[in-house]
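This document opens with one chain alone, in structure tokens, the form predicted alone.
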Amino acid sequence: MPRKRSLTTDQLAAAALAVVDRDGLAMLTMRAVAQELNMGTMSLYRYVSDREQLERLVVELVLGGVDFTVPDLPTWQERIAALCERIRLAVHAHPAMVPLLLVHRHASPGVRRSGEAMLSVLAGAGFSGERRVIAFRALVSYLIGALQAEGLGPLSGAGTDVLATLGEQHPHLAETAVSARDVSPQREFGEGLALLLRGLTA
């Protein structure tokens, strides 16, 4: 029988994140995390009550090191882009946990801080009321989608190579896949976000 031991919140979060990174979000269970920590499942209940609490620990671990201070940059678009890039750098290595950013947006201090920072920039740029709602949700949608695309379907992946061979059936798709090989993740994210920001400006 594994002996009892004291665990820190960071240790619990790291074990839960290790399970998500290795096995996927669907495999995050109390039992899996207990095994990761080499302890009995019932012993884990001394620290967390359920899977939902484990999910929140994962979110806080990933976002915990992000600086959500609004940067002192010349334009609001540059300030938004800098905040989004900070989030991307923290999250891109953990694509399976990305859905948790939305699931726990109301309960996660990290997600709330990120939202407050972006909304303060939008407010300072003159966005208000429903227009600010739409702009904010557009940014969140882009951020979540881009992070999942980068992690689960990267342009440098094998899928791009397969699509590049389908010229006879899908010429435009194949041609685009060939070009996609030269687009880095940072460029894909940054230039895509720039397109969105130009649209919001218009």
Given for the second form:
2 protein chains.
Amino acid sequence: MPRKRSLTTDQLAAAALAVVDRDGLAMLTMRAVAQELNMGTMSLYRYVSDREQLERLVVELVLGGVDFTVPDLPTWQERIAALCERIRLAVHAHPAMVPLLLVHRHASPGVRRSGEAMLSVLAGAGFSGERRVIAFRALVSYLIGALQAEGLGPLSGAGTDVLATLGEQHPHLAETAVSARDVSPQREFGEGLALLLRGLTA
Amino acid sequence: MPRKRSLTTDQLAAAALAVVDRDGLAMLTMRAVAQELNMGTMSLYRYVSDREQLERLVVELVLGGVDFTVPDLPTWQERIAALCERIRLAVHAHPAMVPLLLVHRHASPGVRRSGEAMLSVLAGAGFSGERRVIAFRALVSYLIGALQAEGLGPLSGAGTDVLATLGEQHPHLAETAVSARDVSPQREFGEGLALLLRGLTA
DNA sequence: TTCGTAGGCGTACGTTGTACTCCTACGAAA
DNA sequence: TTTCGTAGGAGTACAACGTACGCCTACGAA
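Having displayed the form predicted alone, please output the structure of the form predicted together with a further copy of the same chain.
Shown next: the complete complex, the earlier chain at its head.
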């Protein structure tokens, strides 16, 4: 066997993630990643077959840092919440890559492992059949949506002047946007999830 | 004043939406839309400054068909649910454009109108301050996530053989995927939302 | 030392968005 | 009715993208 690879898959993924973190998702380019590694553009194709596969590597790298073992907590609600918070924390460190989570949520081992973990908690809590389907999908929908929303806040992101203009046509929206300033992403995520969990409890 | 425009903004948006519905979001191209209209590619730039703006037109066209007047229903939970279902129905007719909803959820009048409608219901139900922020964001997160998930089912979409392979490593995931076949998107959406609303009620 | 395999990379092509420039249609003004 | 200025339509062209192809070369096995 000839020659050794000068790169590990993790290094490649790390370089891609570095580009995304620094320059944004739009700058995730085969050329940019190659430059990040001081390599020729086409050399990347010795490690991935696609730009799509490169994106998947980024997803796996981020989700790979998450511990999906079910935490030892008194209630199943706390177990679900802890799992979700772990995911949120990992993703929070790389907000620009969130859209990749959505695009590659199929065919991603990390996403599947997270699903399995959540479902095992639900199963242990007595959820089965269609009830479990509904519960699981609701949790996943919330998780996906919340991570998206956190990436670029639809309310708190805008400046105060924009809100003033907004306020004339949409008073409730403007008022809520002001209140939103005092709610941290973590609280928002956690308490929103708590609402859903409360609904699941009844 | 010289010359009349041969196109309305709606016609342009409709052409773009037709391309998306027929050929998928990836084929939404300035050239493709121009061809759909039997126009030169650059002529489109008399109506939009950007490809981005063209995408926004598509979003507005889809959301423009939604009635955001608060429905006259007994409980505020039913009012919220009805509003969300209207949105789901409109989007359901054009599943390929769902990602555009996410990308342009800021700076979209349609999205803002939907938010204002939901918030007015919440306000009428007695939600105020930070509680309203949490409730609103939770609802929006669920809505966004659920619409995404519906576009391409993460569980039911895969073939049975894939599930079998999956089942060895992820038994709960495989089992839930089987149950998921009997749950229609509408039920899934509605009952998931009901869970969240129940959590909001307490 | 030799050789075959596989890594690295330069070139080039098709596709994208869009800047620039031209031609022309047409309503208003004469 | 004629003229003219404005704005719509389209062709050309370019930069940036993903990536197919083919070359050179490093290096472990023989």
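Residue numbers count along the first chain shown, from 1. It should be emphasised that the depicted structure is a prediction, and the values quoted were computed from it without experimental measurement. In this text, rigid core is short for the largest set of C-alphas that superpose within 1.5 Å between two forms.
> When each C-alpha goes to the rigid part whose fit suits it best, do V133 and V59 end up together between the two forms?
No, the two residues fall in separate rigid parts.
> Return the inter-part rotation between the two forms: the angle in whole degrees by which the smaller rigid part turns against the larger, from C-alpha superpositions.
Comparing the two forms, the minor rigid body swings through 16 degrees.
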